[in-house]
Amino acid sequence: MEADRELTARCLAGDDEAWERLLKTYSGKVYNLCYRFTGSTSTAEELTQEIFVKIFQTLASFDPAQGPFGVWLHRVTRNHLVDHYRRTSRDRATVSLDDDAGIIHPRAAPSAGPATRVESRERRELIQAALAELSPDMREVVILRDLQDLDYAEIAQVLGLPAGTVKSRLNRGRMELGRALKRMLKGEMPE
């Protein structure tokens, strides 16, 4: 904490090193919940850079009392994905999650074989497919938590609900999130 503190001081002051490490830093956790909500690279890379010239310009109202800069980033990039769900919610209906099928994101092990790596890539599409199923408010939870790592305390901070309300989502989305991983898995064996 102190040393993001140091940095963001740093990034105000013109550091453009500084500036270079923040990137460094967050922009893969950036990048991931972007993509964890969108389901798409190019949506995904859009977005992360969008999101880094919003922090860029507001960075000056990060108050360091309020709690770690992690937290004010994990904000700023909710409500930006917020505000991308509302601007693009009649076009959701007729995007395809399979625009990025054939992409790998995170890498298997360089020691783990085709099939390995194949199985762990079918693992994460059919995570991502059935995230988007659910809604925004439990998908969001969902992520910040078992995605993301943040506690409980940092994700009602993140997202301005009490904690007991996170924890309610956060139950209620992973219940829906295994029916819809049970209902695809169905789905894809024969029977």
Contents of the next structure:
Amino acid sequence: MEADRELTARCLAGDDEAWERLLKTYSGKVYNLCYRFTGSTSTAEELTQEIFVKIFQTLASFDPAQGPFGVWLHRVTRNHLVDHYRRTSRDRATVSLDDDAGIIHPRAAPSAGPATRVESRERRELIQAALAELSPDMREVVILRDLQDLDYAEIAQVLGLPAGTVKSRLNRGRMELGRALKRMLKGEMPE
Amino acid sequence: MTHAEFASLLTDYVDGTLVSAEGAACEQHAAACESCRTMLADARLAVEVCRAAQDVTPAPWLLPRILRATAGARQPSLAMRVAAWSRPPYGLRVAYSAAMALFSLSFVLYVAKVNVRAVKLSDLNPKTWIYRADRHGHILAGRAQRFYEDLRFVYEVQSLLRELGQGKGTPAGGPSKIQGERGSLRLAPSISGDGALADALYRRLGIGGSGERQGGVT
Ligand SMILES: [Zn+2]
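Any chance you could show the form predicted in complex with the partner chain after that form predicted on its own?
Starting with the chain above, the whole complex follows.
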């Protein structure tokens, strides 16, 4: 996109206003991706800040000829998240070895009565809990496609995988996510 | 259609991106095959729930916090300090010119072998620079010229803005277009537009009417 190209060029020239605009445009996307991967709003905040500090420092390595800024941003974010998992799973490994070295499981929903829970929050936690049941490979493809709305080619670029692999992981990921959701919906609403 | 064929087309079928013939074949198979129908229902549920999921909104303090951690941590350069008191589109150009002037100056001083700690009056004479720059003469001449132009441009705009005072109407014309290629060292301080500031600037620079300024300095 031409606008992104100009915006990043201005950022590189030291234009703080351009940087602020870039932040406003993309911080939501990055934050959402972090939240979907970690299931924690405070961790997502920390990670979003770390990622933008990284982007601020490495923006010069973004090459518009290699693809759109959004894809580069997702790749940087995804790589940072992978590093984060490695870090935290190493920490957690000393506590429990049976963790799947992927997502940080969302905190169990407080067992307050259903009426006190906000609906969107409930749904949000449901998705996070269901996503946590997927293997990391499938989870990231489902998040990028169905929650971040990237197309196959973009996901392939972000993950450095052939488009065919992306598609088959998405296929399996969706089915597993659907199964997990079905199970949870049944469990939550016993008839 | 086999189960395997159905499975391989499932993603596109759910996304609705199949050509109608393939879509119809999938529909037929799903109607007849219970296990594939279940697969389809699961995939559809996943997509529906994901699509219905609202974006999570970051806390309001996140953006300012990131700004402080990034651009806020940067020491304002001379160019940015100049830009801070003059507004775009002139601000940017002035900033670039100032930065380029500094760059040129440092190069000129280096090639002309000027000792910055003990500057003599003769050090400030461009003739002395040319005389001293035995090997880099041709580069020096170009750099010195640019330095002079950039510095003059900065000075002219600066003094003009001081005269006009701040906030006396923003000059017309869209946001500035940065000229020059990505990564190039030189950014021409050309100006165009029809604002009062621009006109006054043209008059000051001795260029009649509006039009492009091409760094024409004696
Ligand atoms: Zn079948």
